[in-house]
Structure formats: C-alpha cells, structure tokens
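There is one chain below, alone, in structure tokens, taken in the form predicted on its own.
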Amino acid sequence: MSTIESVEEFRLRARSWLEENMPVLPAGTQVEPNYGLGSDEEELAEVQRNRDLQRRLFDGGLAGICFPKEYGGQGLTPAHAQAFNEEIVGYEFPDKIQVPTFTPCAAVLLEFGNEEQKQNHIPAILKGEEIWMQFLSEPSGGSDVAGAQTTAVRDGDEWVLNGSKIWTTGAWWSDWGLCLARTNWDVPKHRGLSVFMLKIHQPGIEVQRIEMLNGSKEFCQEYLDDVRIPDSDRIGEVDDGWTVGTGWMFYEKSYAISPLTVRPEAARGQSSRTKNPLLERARDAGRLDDPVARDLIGEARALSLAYRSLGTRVAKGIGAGKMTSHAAALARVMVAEETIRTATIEFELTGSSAVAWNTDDTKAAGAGVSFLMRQTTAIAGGTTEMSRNAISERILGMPRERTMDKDIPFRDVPRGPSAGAAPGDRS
C-alpha cells in the first residue's frame, strides 16, 4: 500500500512546478471581474486560456488535488488543496472554470454519478476539455428550485425535455450542463424531479444571451424544444432528483470552502505575492494617512480573516461529521457579506473616479462596476435569504415557514399565468 505524499512534500513539489510552468501575474496585478463586458472574441480567448491552463495543471500532476486517482485526480486531502491554494497566489490559474464546473457540477458527478458517467466526464473536466454549467433557475421559479417546470418525458431508452432555464452564466461557451427537470406531475413537487446531464450545443437547444443594464451579456436563457437525451445521461433514480438536488445545493452553497476548487489564498502570517487592492486604492486617492481610510482597510481585513476562519471551521466540521451539511449556509452568507462590504469599501476608497471614469482608468472602472454589481453575490448560487432560512430552521431549530403546496400533487399547485399549465391540462 503506497503512502500518501505529506503536505509539506507536496507543497515543495507544487512550488517548484509552479515556478517552472505557470505564468506569473505582473506585480500588483489584481484579477478584476469583467462581468462579460469585453468583446465575444476576448471572452472566447479567455475561456480557451482557462482550458489551456487547466490542461497544464493536469499534465503537471496538479489537477483535481482532492479528486480520486481513478478519475485522473491526485487522491490527496483538503490540507493538500489548501497548501496548493497558498502556493498558487500570484500565478495565473483557470479561474473562470472553477465554479460551477468543479463545484457543484463535478462534485455532484462524484457523489451521485455512476461509474460510467464518472469515467466519461471527470477526466475530461480535469483536462479542461469539458466546461459545465448548472441548469437550475427558471423564468417562473426564482429561488424555488423544487418548483421546476421543465419537463422530461420518457420515450423508450430516451427522455424528451421541454422548457426553459435562465441566468446560466456562460452557457454560450460551455459544453455540458446539469439539468433539473420534472418527471412526475402527480406527486408533491419534491418527489417528482430527476437530474440529467445535458450536452448544451445540440439540436433542440437554443441559447439566448441576456443583455444587462451595464452591457454585460454573460447570462443566458436556454430554450429546450423536444431535446432527446439517452437514459444513460440520467443521474440518480427517476423521480428521486431531490436527493441529488439536496447534495447539489450543498455543493453550490459551499463553493467558497470546497477543496475541489482552486482559490489562491495567501497563508496566514505571509504576505500575498500580489498587492492589497484596497491599499492601492487608498494610495491612488492620496488617502494612506487618512484615519477613515485606514479604518476601512482594517475593517476589510478583519472581514477577510473572519470569513477564512469560518470557512475553515465549517469545512472541517462537515468533513468530520460534527456539523450538519446545512452549515454550508453559514459560509454562503458570510462570503456574500464579505464580498458586498469589501466592494463598498473599495468604492469608498476610490472616490469620485469610481463614479465616472475614462477608458484608460481600468482600476476605477473595476471599483465602480464591482460596487454596482455587488448585490449579485447575495443572489447568484442561491439567495442569502434561502441560506438564512436554512440556518434558522435546520441549524437553530426555529419553526419552519408555512408552505401552501405541501403534500399536494404538483399539477394541482396554483400557478400564475406566466407559469403555464401542467402537461395534459386543458385549462
């Protein structure tokens, strides 16, 4: 039986490999979210760059650190993943494809997929050959994931899907999706769902991009019209999709602490290879000696440390079985709070140039756009309101909210005109 590589041995190996093989970010470079504001050509080039970097990690034996070896991973521990996250600070990495490809999608495949599905897709994900998205939200559904109305009807060894999904980031340049669909309308909503793997670019699927007020076209809406997929692409049992969905929601909430994703993170007590963006903003604004600015920077630092500590505690607690999986909601709320407040602080430090900037002032533009888009962190990936409900009901044991559709066949649940009728209904 082979012994597992120690964390320190792994750290040194990763450090040496990164120095020799991964591009170093220029001093002071910060990875600014572009929110899909570049040209299509620029975004496609960025996606290809991410695929190439992921393949480079795979070929170097550093992809999928916590993925099983039989699927192309390294079979190591979360401690090894944390060491890698500390060592990769200051280097380019495939940031665009970490979420949702690795978590929740690959995590769902690992837990609920059969052996053939894992062998077919996990290695391809680790090589950067497949980028995955999650087809969850629907135009009529909001955060009520279990209220999905996209239908899947069995036809021999195939399923025929009809419906629409929305708010899928980057669907136009992605390869596969996890799709939640309704396979039974005659049982309560949680009992009539199934999960499928769906190749995005195939006959019957129309992907339309949604232009936001800021010009971004990163979000997409997908229309499924008699899309045929084999039963072999079903994940889990028929009508038992909520079992898969519960795990899916856990991985979605816990992406910020997942050992399956790469998240550059300076080790405690060590300085990052990149400059502190808030210090840079204060310096650019001539406010380094301003006690108000210094207080804001300190607040952001405290939030960051609290977020990291909470994330570590929750990850270890869930992993050790000392915390329920619902504790992932704690990290979900904290990452939103930290991100929103930090974006606000950066905006305040940048000053008037973050309100109106010229085309050459990319730093100010980044601060301004981040401030305008800050609230999306509390919405994307499941709203923080849903996570707060999970915390109150599932962790604190508070009374559950009253629901009007419990134990009612889903076809009999009242729906608004925009939702449409259930299949087979004449009304």
Ligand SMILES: Cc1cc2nc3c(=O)[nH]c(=O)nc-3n(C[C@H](O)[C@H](O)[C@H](O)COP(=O)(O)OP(=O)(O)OC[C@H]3O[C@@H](n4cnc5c(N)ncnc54)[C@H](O)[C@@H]3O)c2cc1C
Given for the second form:
Amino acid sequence: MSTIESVEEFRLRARSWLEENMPVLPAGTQVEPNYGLGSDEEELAEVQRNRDLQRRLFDGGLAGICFPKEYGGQGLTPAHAQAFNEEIVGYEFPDKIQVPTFTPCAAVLLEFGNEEQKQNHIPAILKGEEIWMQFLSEPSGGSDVAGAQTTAVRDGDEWVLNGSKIWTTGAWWSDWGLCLARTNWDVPKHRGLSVFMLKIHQPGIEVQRIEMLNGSKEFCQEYLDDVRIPDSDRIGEVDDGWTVGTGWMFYEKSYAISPLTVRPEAARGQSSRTKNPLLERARDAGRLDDPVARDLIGEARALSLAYRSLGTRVAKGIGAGKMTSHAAALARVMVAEETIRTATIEFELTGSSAVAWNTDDTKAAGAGVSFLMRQTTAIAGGTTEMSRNAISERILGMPRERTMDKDIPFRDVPRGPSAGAAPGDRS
Ligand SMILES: Cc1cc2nc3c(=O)[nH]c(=O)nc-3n(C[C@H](O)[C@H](O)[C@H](O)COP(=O)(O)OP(=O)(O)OC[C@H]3O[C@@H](n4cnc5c(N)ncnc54)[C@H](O)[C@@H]3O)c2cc1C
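Having displayed the form predicted on its own, please output the structure of the form predicted together with the ligand.
Let's see the whole complex now, leading with the same chain.
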C-alpha cells in the first residue's frame, strides 16, 4: 500500500518551491479582482499570466492538489490543500481561473464525466490550457435553473443547440462552457434536461459582451444558433441532467470551501507576508488609534474567523457524511455576508478618497470599486435568497415553497412573451 506525503512534509516542499518559483506580490498587496475594468489588452494579458502561472504550478507538481493522480493532479487530501492555501499567501497565483474552472466545472467533470472526458479535459485544465465557464443563466432568469429553455435536439451522433445564455463571466477569453440544455419538452421541467460541454469559440456561437454602467465588460451573452456538438460531449444521461445539475449546484455553492480551488488564507497566528488591508487603510487615514476604526477592524476580523470556522466545519461535515450536501448553502450565505461587510468596512476606513478616487490611487480605487460591486457576491453562483430557501427547506425542514410547474410537461408551463416557442409548437 502506498502512503502519501504527510501534510508537514508537503508544506515544507510547497514552501521552498514557492520561494524559488512563484512571483512575490509587492509588500502590502494581495491579488485583487479587476472586475473587467481594464482594457481588453490588459484583461487578455492577465488571462495569459494566469495560464502561465497555472502551468508553472503543474510543472512544479503543485497543481490540482486534491485532483486524482491519473488526471494529472496530486491525489492529496483537503488538509494538504489547506496547507497550500496558507503557504501561497503573499505570492501571485492564478486567481482568475479558480472559479468556475476548478469549482464547479472541473468538479462536475470529475464526478459525472466519463473516463474519456476526464482524460481529455482535466489534465488540460490543470495545465492552464483550458479555461471553463458556466453556461447556466438565461435571459428568462437564473434562479430557476431547471427552467432552462436553451434546447438541444438530437440528430444522429450529434446534438443541435439553440437558445441563449447570459451573465457568463469572461466567455470571450475562455475556452469551454458547461451547458445545461432542455432535451425534452414533454416531461416536467426537472426531467427533460441534459448537460453538455461546449467549445465556446465555434461556428453557431456568437459571444456578445455586455457593457455595464461602470464600463466593465466582464459579462457576456451567448447566442446559440444551430450549434452542432458530438454526443460524446454530453455529460451524464439524456434527460437526466438534473442529477448532474444537482451536483453542479452543490459545487457552485461550495466554491468558497472547495479543496479543488486555491485561495490564499493566512493561518491563525501566522505572520502573513501580506499586510492586513484594513489596517493599512486605517493607517493611511491616520485612524489607527480611532476607537471606531478599531471596532470596525475587530468586527471584520471576527467575521473572517467565524466564516473560516463555519467553512471548515461544513466542509468536514459534508466530507464525513455527517451533514447533507445542502449545508453548502450555509457557507455560500456566509461568504457573501463576510465579503459585503468587509468591503463596506474597507470603504468606511478609506474615507472620501474611496468615493471619488484619483486614477493613480489604486488603494482608494480598489476600496471604491469593491464597495460598489459588493452585492455581486450575493448573486453570483446562485443568489443568497435561493441558498436561504435551501437552508430553510432542506436543512431546517420547513415547508417547501409552492411551485405550479413541477408536475406538468415543460411545454405547457406558461412562459413570458420574450420566450421563444417550444420546438414543434406553433408560435
Ligand atoms: C458576478 C457575477 C458572475 C456571474 N457569472 C455567471 C456565469 O459565469 N454563468 C452564469 O450562467 N451565470 C452567471 N451569473 C448569473 C447569476 O447566476 C444569476 O444572476 C443568478 O443566478 C440570479 O439569476 P437572475 O439574475 O436571473 O435573477 P432572478 O432569477 O430573476 O432573480 C431575481 C431576484 O428574485 C429572487 N428570487 C428568484 N426566485 C426566488 C425564490 N424562489 N425565492 C426567493 N427569491 C427568489 C432572487 O434571489 C433575486 O434576488 C453571474 C452573476 C454575477 C453577479
């Protein structure tokens, strides 16, 4: 029986490899999302940088710590992944491709893909060669995932897809999409879905970028017009996409506690190589001795510790089979609460420069933009309202929400005027 490297041995190996191979972040900074606010050239350079860093990790034997060895991963445990998250604090890392490429997309492939699909895609993902996105939300709505109207019709060994997906982060610079589509309109909505993998840049797919009020073009809408894909790109059984979809939603909700993604997390008591940004903001504003500022910093710290403890408890509970997978909704709500409150505290500590920042003041700009974008954490990956539904119905056992469309063929479910006609229906 082969034994695996101990967590401490692994930690030391990772530490010395990181010191020799990974770029150190400038003191006092951390990898920050840019919310698609830079130029296209900057965004593409950042994506390429992420691919290169991921390749570097792969070549160094440190990519995919909890991915099976047969697909290029390290075959180690969540405890090893946690040690790696602690060691990578203060270094650049491929942050942009963690979510959704590793969680939920690669997690779904690992659980539901067949051997050929896993061999074809997991090593490529771990090498930074394939970036994946979720083709889930539709113009008709994102919360009612099972109400997908994008349609796939079988034609011999191929499927022909038509419809539209929306709010896909970075589809224009990504390679593959995990796509939920309706394959049967004559059964209730949960029973007529299938999941496909979709090469994004191919004939029939038009990727349009959505420009938001703040100038960000992070999101895309895709129009699928007779897109032909082979049946070998179907994940799971025909019309049984909800089985895959249920797992997919679980991984989507648990991105913040997934051992498949890398997230720098200073260990308790560890003197972090990065400075606490909230302390930095208070210091810059001359408020280190201000009791209000100190209270806010303490509040953020308490929230962060509570969030980490909850995340660890939920991940362990689900892993040990002591908690239902729906408990991922607890971590999903908490990550939003923590992020939103911390962004608000950072904004308050930064002061007026975060309201109207000079373009060269990157700290104030970061605090201002994070504050403006804070609510997205409660929406992306399924809203916190939907997670609260899951907590009340699936964990606390409260009565299920009434649904009018559960037991009737999807074709007969009333749809809004903007929805297209079902296949075979006269519009
Ligand atoms: C930063 C970001 C990144 C995203 N990236 C992607 C992506 O890559 N791919 C992708 O497919 N989508 C993506 N999305 C879209 C996201 O998944 C959807 O916005 C989300 O699922 C909600 O769907 P919706 O916006 O259509 O709102 P709706 O479903 O129309 O909901 C509107 C409001 O009603 C509430 N609501 C709806 N139904 C219920 C209910 N039954 N009970 C209680 N409240 C309810 C919702 O919580 C919400 O507040 C992203 C969104 C954000 C903000």
